[in-house]
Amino acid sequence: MVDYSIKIGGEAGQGVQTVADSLSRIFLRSGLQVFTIQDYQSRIRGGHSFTQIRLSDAPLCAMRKEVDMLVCLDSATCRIHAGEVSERGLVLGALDQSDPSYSRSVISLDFAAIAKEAGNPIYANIVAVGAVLGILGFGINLMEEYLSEVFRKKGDQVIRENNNALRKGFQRAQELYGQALLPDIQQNRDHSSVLLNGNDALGLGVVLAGCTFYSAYPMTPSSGVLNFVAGRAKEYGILVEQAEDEIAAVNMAVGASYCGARAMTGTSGGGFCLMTEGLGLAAMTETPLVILNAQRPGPSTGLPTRTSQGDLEFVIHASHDEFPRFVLAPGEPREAMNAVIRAFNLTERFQVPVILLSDQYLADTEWTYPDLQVDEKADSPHTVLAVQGYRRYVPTENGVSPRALPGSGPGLVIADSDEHDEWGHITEDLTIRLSQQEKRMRKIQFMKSAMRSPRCLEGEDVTLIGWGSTYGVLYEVRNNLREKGMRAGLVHFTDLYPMATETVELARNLPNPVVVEGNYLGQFARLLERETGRAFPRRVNAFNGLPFFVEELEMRIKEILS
């Protein structure tokens, strides 16, 4: 099995992402499986950034720490990452070979100088793409086709210049290396597979869910969803509003939903802090609302472009007093797409907020899918006509009152953020307060029946437990442990809160659990302890802003088991 990792590093603005995007698309079109991650600093230009590509002829769902080829668009890349290069690996780029950090094979290529020979130093990143393809043993035909597609609107001259730079890099690398690094890899043209990252998947879910209103203030790492939806707003009839701040964004969404729009807003943890009053407004008025919280390390501005799973306990309790809400955390991009559709269905069915937890790792990692199956279907609206004497908040057995839209009939639709009676009129009658709060809280028992069980793979020696974006790395680590003789199981949660009764029973009886999550306190382990009454003392936590890599997580699990 081929399993190869390439890391491309340089300063922001040097074209790191162009190189990575080009290579990953060529590998994908060659019929290979591709998995990519990004790492970048919170600045417009400058500062070190990298993208890592893993390619294989078998399915991939996580990233290894070890690198087989390090492509250096600047000299700092080698100093920072040389220690990650494998024994079989090589370093490629404009390098100072006197630097003692070089302990692996080095191919010195000045991409900018070669691009200048080809006509313009601006094409240095395309020279790098050609060099990588030449060393790996790939042809350049697919890349030339790709360049023609990308630069079609810019004209033939731009295409010719890019192709010229590509060939220069390809030929120079072959002259220096003289062999194909991956000679045995089977390449078959494949234009059917899809490379999808979490933010684009969430955006697809927004479109497929029939969302008609999306409001947000841009905030990394959720901004990609806003960009995706805005780019397709006219085509799919979605009103997209870039609000002045998150307070406006959430209140716009609540207002739009109250009037009948399928409404959603998105942000990161810091923005979600500002949205909590609007979250409470949606809860008190029982207005459907989907909120995306793409987590990143905090508190305050924290590490804007790094990853975290630190908001779980916050979103479960956010806003004052008690009210029901759903919390979902998809584990990979395709699940994220389906989770958005499901979130809209749940919020309309139960008239409670649904909070989707993503994070920078899920947002920016790209997964390969042979087909992009949509498992969920958007429900028809759960609304009624406002008849004469309509009571918006009439008590029901499951707490969900028939919802009419304003103007849908002769009846009056009233809502208020204050406590209210069955009609929606403000009240300070404490008997009515008790009745309305009991009605709202009564939903929780019925909401539990809509929660889905976690993915379960059995194992007696250890059960790895995770939630959200850790699914892929846990899956690979579990398989690695089993190959080494350990009977390892995996239980991964997407539906986090409220926890279904059968899920509580399942968690209560898992053999030898180890909870893995991206925060300091072990927030999901604490939630499990609260729900099950069982202790989950063995935990693996990461809170440095980086995702779990396969080798590191496997080592830490072995340590905790020993």
Contents of the next structure:
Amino acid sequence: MVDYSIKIGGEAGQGVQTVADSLSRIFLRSGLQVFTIQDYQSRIRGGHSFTQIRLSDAPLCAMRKEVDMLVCLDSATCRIHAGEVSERGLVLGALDQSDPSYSRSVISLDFAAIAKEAGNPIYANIVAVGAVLGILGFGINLMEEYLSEVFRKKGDQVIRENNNALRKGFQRAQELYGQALLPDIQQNRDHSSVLLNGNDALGLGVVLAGCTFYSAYPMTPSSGVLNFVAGRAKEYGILVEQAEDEIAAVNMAVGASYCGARAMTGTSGGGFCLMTEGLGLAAMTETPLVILNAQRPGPSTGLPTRTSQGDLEFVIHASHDEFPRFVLAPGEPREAMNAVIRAFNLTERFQVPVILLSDQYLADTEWTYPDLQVDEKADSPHTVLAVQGYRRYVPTENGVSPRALPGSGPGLVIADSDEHDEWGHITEDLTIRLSQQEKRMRKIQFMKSAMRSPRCLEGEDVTLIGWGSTYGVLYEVRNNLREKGMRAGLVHFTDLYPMATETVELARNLPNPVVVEGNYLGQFARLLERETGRAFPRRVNAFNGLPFFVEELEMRIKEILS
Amino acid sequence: MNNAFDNHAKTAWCPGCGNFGILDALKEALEQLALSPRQVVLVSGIGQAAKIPHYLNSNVFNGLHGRSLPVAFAVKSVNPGLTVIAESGDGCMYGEGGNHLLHAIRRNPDITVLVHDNQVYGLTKGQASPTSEDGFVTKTQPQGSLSKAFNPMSFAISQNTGFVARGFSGDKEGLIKILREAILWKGLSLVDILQPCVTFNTVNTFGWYKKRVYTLDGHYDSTNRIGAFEKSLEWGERIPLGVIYRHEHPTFQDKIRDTFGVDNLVYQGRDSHLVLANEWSRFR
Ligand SMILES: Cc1ncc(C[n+]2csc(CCOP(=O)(O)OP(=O)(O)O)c2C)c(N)n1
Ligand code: SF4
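Right, and the form predicted in complex with its partner chain of this protein, after the form predicted alone?
Below is the whole assembly, all chains and molecules, this chain first.
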């Protein structure tokens, strides 16, 4: 099995992403499995950023820490990451071989100088792509095709210059290296696999769910979803409104939904703080609403471009007093796409808000999928006509009242954020308060029936428990532990809240649980403790803003078990 | 006469409150425009004024304090066939909701914004509001308000709002006329309605307003922005009523239609096969 990792680093603005995108597309189109992660700083130019690509001929779902090829677009990259390069690894770039900080073999290639020879120093990153392909032993044709696609709009001249730079990098690297590093890899042209990151997947889900109104205020790492949907707004008839703030964004989404749009808003922790009153508004008016909270470390504005799972307890309790809500946290991009469709269906069916939890890691991580199949189907509208005397909040057995849209019939649709009677009119009659609050809270029982069980892989010696974006790394670590003879299991949660009775039962009986999550307090472990009445004392937590890497996590789990 | 917008609800307002005049005028204006209750959506925030949608027969979204405009914008965007009126007090619209007013004006959705301006916070028992005079004394401002009064008319004209008017709840006929024009106006119309609060504002009383207000006559040119701006500064001994400024420009709804070719955003379903066929190659 081939398992190779390439890290491309440089200053923001140097084109790290272009190099990484080109390479991962070529690997993908060669029939390989690709997995990528990004790391960047909260700035537009300078600083340090990198993308890491892992490729294999078997499925991938996580990132190893160790790097086999380090591509340095600047000299800082080598200084920062040389220590991660493996025994057999290579360092590539305009580097001085004699620098004692690099103990690995260095292939000194000045991308910018070669680009200049080829016509223009701005093609330095294309030279780098050529060089990597040359060293790995990949053909250059797929890359030429890719460049012509990317630059089609810019014309033949640009394509020619790019191809020229590409070939120069390719040849120079082959001359210097003189062999193909990955000769064993089967390179087939593959026409079906897709490479999908979490934000694009969420965006696709928004489109597939039939969303017609998306309002948001930009905030990393949720902005990618806003951009994605805005880019498709015209094609699919979606109004994407950049609101003046998160308060407006959530209120707009509620207003749109009241009127029959499939409405959603997206933000990150700080923005979600501003939305909490609007979340309560959706709950009180029983208006369908999907909110995405792409988590990042806090408190306050924290680490804008890094990852966290620190908002779980917040979103479960956000906004005052009590009301039901769903909290879903997809574990990988494709699940994220499906989760959005599900979120829209749930919010329509139950008329309670649905909060989708993602994070920077999920947002920026690309996974390979054999095709773009969708498992969920968007429900048709769950509305009735407003008949004469229509009562928006008529009490029902499961708490859900038939929802009509204003203007749909002779009846009137009245919604109120104050306590209200069956018609929707404001009231301070406390018996009505009781019956309305009971009606709203009754939904919880009914909602549990829509919650899905966690993914379970059995094991006796240890059961790794996780939620949301840690799915992939837990999966790989579990497999590694088993290969080393440990009977390791995995239970991964996507449906977090409310928890179905069977799920609670299951969690109560898991052998040797270790809860792994990206926060300090162990918020999911605490939720499990509250729901099950059982203690979950063994925990692995990370709150440094970085995702879990395979080797690290494996080590920490072994530590806690010993 | 039977008015389709009567719902005979019991109000929670103090006897003699200026809100009653606004409620009567609004019902009358809607009736005169021959609108049907099912076509109308009243959106409001929180406060005494913001309870008004409950007191007439129409669709209602009574939301959060200060947040009526994002909701009203969205409602009109989703279903442009509805007549959308956002209504609240001066605290709700200019205080908590000030930012939304600023941006609603920039968007210019085809909605009518009515502000019951009693220069005080009613529901929370008489604190100074954004339109309270400098020095206005309340329990919260015992030494008198230290801030200048916000001038909604000048503000709206400075932002080139399409329709800017002032009404008075004690002048029912004049107010009905303004409301009719405002509702018919294509684009955002802002009507600031002077509304005495008989309980908490003992300065700006019915008598105080009565002595000062006068109606702009046919000689006044409401399309001249500079002239309108000057007129908007008139406050004190004489207070003008009527349409102070008007200026036609494309509405947000026009732009959605022209840019996106959509007229209505009510969810009807979307063909996922089509979406996937479109999107598939973009991820390869
Ligand atoms: C977020 C929030 N803050 C404060 C309040 C309390 N509150 C209710 S109404 C109001 C002020 C009302 O004043 P105004 O809008 O002028 O309306 P009036 O009652 O005078 O008609 C306030 C501060 C609230 N409901 N929500
Ligand atoms: S407090 Fe003032 S504004 Fe409110 S109802 Fe009473 S009189 Fe009217």
